[in-house]
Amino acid sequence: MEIGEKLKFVRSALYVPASNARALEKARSLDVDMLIIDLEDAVPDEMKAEARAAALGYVAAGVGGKILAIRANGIDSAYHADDLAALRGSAVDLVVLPKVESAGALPDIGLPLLAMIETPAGLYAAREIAAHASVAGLIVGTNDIAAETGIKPGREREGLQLALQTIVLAASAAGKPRFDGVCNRLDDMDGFDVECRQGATFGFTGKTLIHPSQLAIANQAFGPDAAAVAEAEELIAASRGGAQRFKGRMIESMHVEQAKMTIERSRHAMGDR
């Protein structure tokens, strides 16, 4: 399966320190559909060159049964270009790169990119970014989104919903996977499935991670559970193709499609990938 294919499929995407030894040789044995090896905010920068090799290994040995991805330190970044020239012709399945904010931008590194939206210009370029051919992906950078309009989000981030679905409408354009932002509050787990499940509704395919704790969670509200399924499955035996009755409610092809990717996505949930 191609990644652009195997990406809609995440549910969990963590964030693990390439300066962390301890937590890259935990993130091994993680329920995490993907995990974003990271060279940029978690790393300080004396530590730059050595997280960046650290990074590299960690991909070459590989994670069996997990994307793995890289996020490099960003354009304006005096390690950005020392990061794209080590990431070319590596291991690693896809490169994450921040604060995108034109398809111009986007370098030519033979990789798919998860393109990151973070700031004002990020979004309103946010289609044409989506549509770039080297863009397999959307990230939502919710604190930056927060931090640069002066936003002030509220426990169901009121003033942050323009901008995440504005995100989710530019990569369904494209038929590509979005990617929910982070949620910083580790110790609001019940907050921490408000906001899943907000995320899921609003179309996200996936959900961004700081911490092994929130893995539980996300795979739940961005998977189908057994209730899904077997409706799911049910709506697949009873259409006969058109528009039809099914539990007092109209469905046709569309929603027969729907049900056999809630069923694809439980699939390969369960390990069957």
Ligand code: COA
Contents of the next structure:
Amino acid sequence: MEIGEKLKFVRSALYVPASNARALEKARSLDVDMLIIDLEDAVPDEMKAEARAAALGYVAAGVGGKILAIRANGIDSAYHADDLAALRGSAVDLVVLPKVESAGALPDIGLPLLAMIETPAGLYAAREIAAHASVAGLIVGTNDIAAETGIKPGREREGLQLALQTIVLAASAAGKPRFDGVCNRLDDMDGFDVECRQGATFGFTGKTLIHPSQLAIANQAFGPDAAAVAEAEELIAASRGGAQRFKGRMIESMHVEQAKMTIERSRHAMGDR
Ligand code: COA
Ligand code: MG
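Could you present the same protein in the form predicted together with the named molecule, rather than the form predicted on its own shown above?
Then the entire complex follows, led off by the chain already shown.
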């Protein structure tokens, strides 16, 4: 299966600072669909070169069944060019680019890109960015959006809803996956659960994460549960084509397609990835 297709089944995407050897080691054994080895925000300036070398070594060694991405420093950063030069020709599956603000600014590094939308300009250009041939999907940078706009997200993220929905629409218009932003509150697991379910309800296909303690909840929220799979199977079996009544509601062929996708997602979640 090619990477763009695999990415559609990613529920959990964990950032791992490339400067943190212990976290890199720990990441190998975690139940996570994708690792994003970070060269950007999580790495202090004095460790940028060392972190880049560590990330490339990590990729060369491989991590079994997980998708591997590296987040480069942004286009405006002094480290950007060196990052891209090092990534060209590496065995990494995807490159994450921060603060993308236009499709025209996307570099060609011969690898699929995950574009981060995390500025007002990026939000206005999200549709063109998502449609670009090199872009495999979008990631929301909620911390940066809040910082750049003055939006105070609130526990239910009321202030961020337009931004989140803009990104879901842009990515889905291009038929591509979209990943919700991180939750910084490490000790509020109930709030985290609510946020994951909100993201899934909004149409995100997975969530970016910062700590191993967030994995199980995200995998559950973005992977269909047993009841959803059972219902999908029942719906497919009952379907006769066209509109009909099913358990008190109308279903049509699009609901059959959705049910098939639910079953496919659950197969991947069970380890077929
Ligand atoms: N990936 C892999 N392992 C991680 C991890 C991560 N993102 N975050 C923590 N761990 C590991 C730790 O190495 C530690 O492993 P050990 O049991 O082998 O010692 C274990 O999980 C427990 O970590 P903990 O002590 O709770 O973390 P912390 O308090 O030291 O650090 C953070 C908290 C937020 C600083 C840290 O989780 C982190 O750096 N997260 C990623 C941040 C990031 O990448 N930001 C950029 C994108 S927004
Ligand atoms: Mg950032």
